[in-house]
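The chain that follows stands alone, in the form predicted on its own, written as structure tokens.
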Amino acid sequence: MSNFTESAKNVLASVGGVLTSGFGWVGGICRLLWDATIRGARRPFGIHDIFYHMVSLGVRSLPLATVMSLFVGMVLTWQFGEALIGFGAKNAIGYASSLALVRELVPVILALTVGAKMATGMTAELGSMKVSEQIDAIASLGADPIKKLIWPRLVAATWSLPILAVWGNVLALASGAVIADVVFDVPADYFYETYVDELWPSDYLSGLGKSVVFGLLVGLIGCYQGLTTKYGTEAVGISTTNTVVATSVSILSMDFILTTIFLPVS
């Protein structure tokens, strides 16, 4: 009986430790968002730094975003086409593909791949600065590390991911049209017409809204993990690994929340 009680205590202690750590992490993220918003919104706004990081995070992620969007469009169109053939409705492939790509797959896939790349880059950069005490040096010179380091990266990530999502939607449409025409003998122009005809402005806005929130999450997680990097030779690698896990889980969790908001069951 005593062994069972001791084991139960250990399990409860472990669960409590995980929950406490998780709530502390969420609180730290919220505090960072608050500090960055309050301090970053003051003049000067750091426009030059914001555009520098938009190039670093967004433009340099174009090759990865392009490849992912092309294959997402092709794979999903192939899957829907194969399923619709069994119902004799392959001409509806454009209707079936459009909503899934624009509302869900393009924003989420780009957030999980390109967003993770952005977040790990920010964590590695800020973590290296933390370990080498460059952040402390910036503060000792009278500059605000949140204003100088966090605010530009946060804004750049929030803007870059929606722009990449727009580009991804165009590429997914184009690659899906090629698969529909070449594989399923559905003309590309007909695929385009049915694809666009199925979508409403709210569908585009829901996809962009998700990308904006995902971009904000990517920036927050990447910066927070970098700022909280511990000292030591392995600390940067550990923070970067944790960033990948935290980004993936946070994006999928937030995707569920946003889906319930944008697509309520009537």
Given for the second form:
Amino acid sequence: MSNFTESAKNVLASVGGVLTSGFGWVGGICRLLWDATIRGARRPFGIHDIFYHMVSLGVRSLPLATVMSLFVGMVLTWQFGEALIGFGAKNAIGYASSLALVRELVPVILALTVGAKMATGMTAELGSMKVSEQIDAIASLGADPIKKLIWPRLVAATWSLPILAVWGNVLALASGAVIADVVFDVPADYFYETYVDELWPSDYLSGLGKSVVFGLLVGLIGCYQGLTTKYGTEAVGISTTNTVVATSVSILSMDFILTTIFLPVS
Amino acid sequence: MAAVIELQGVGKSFGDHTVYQDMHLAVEEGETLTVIGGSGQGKSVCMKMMIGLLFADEGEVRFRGAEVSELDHEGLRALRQKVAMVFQGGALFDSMNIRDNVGYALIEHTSMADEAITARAWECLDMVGLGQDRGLLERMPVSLSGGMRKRVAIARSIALQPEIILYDEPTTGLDPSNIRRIGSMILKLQKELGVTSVVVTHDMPTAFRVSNRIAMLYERHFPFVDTPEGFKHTEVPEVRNFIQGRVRDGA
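Compare with the form predicted on its own: the form predicted in complex with its partner chain:
Up next: the whole complex, starting with the chain shown before.
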């Protein structure tokens, strides 16, 4: 009996520890968002830094976003095509693919791949600056690290991911049309018409809205993990690994929340 | 002499680890105060509290009478224009060239033109003995030796003509000639710019050479504060053991 009690206590203590650190982590992320909004959104807005990071985070992620979007468009169209052939409805392939790609797969796949790349890059860079005391040096020179380092990265990530999602939607549509035409003998122009016909503006907006939130999340997690890196080069590696996990879990959790919000609307 | 920085009854802990307990220390105007003590005891923490990078859990840290923990964002910004810090590894910004590193505070706090910032950066580099090669301004920190990085860090700290410079282990990892050079630089800046200096170091020859007073951190406070001569001739066993590098029995 006492062993059972002891085990139960240990389990509860472990669960409590995980919950406490989880809430602490979420609280830290919220605090960082608050600080960045209050201290960053003031003149000068750091437009040059924001554009620098948009190039660094967004433009340099174009090849990855291109490859991911092409393949997700092809794979999903092929899967739907196979399923629809069984019902003798292969001509509906455009209708079936469009909603899943625009509302769900393109934003989520890009956030999971390109977003994780952005977040880990931020964590590694800020983590290295933290362990080499460069962040303290910025503060000691009278500048604000939140304004100088966090604000431009957050804004850049928040803008870059939806722009990449727009590009990804175009490519997913194009690659889906190729599969429809070549594999299922559904003309590409018919695929295009049915694809676009199925979509309402709210579908585009829900996809883009998700990308904006995912971008913000990616920026927040990447920066927070970097700023909370402990001392030593090993700590940078640990933070970066944790960022991948945190980004993936947060994006999928947030996707569920956003889907419950957006679905009734669209 | 008046105290420019005062730490009164300071307590500071990180989790279960208590770094300071009822600690008192005063830095007087125009002096060079050297802080010595064992590794990992919290000497750098003391400096970071002086410049508001860390805050005391208990007690007061005052700069010219103003409580540092009560300063708002603008107050801290003003404090950091008067108090500069040279970090242990230099902490130069990897993504910026030497000109932008040295001129960082000028870009941040003044409306000086680019040419004027370049001229001032060059002047500061010249003061720390790096004025021979004009091409240095365009070089990146990664291309510099350890000694040069520390001197560039000192040049960066004096760009805004601060009243106080905090040196965090400025001689660590340097060869004897560079250690001597950094020591000379601390003396030169005190003499030419009239700055008050606080130096954290393990290097006793440097401590004896540059200091007006030495404070030894021992058991979470500063029980021993004296002149270099006083330290050299002390009969206090803890101090003698430390400066002569002796290990206590059983330690």
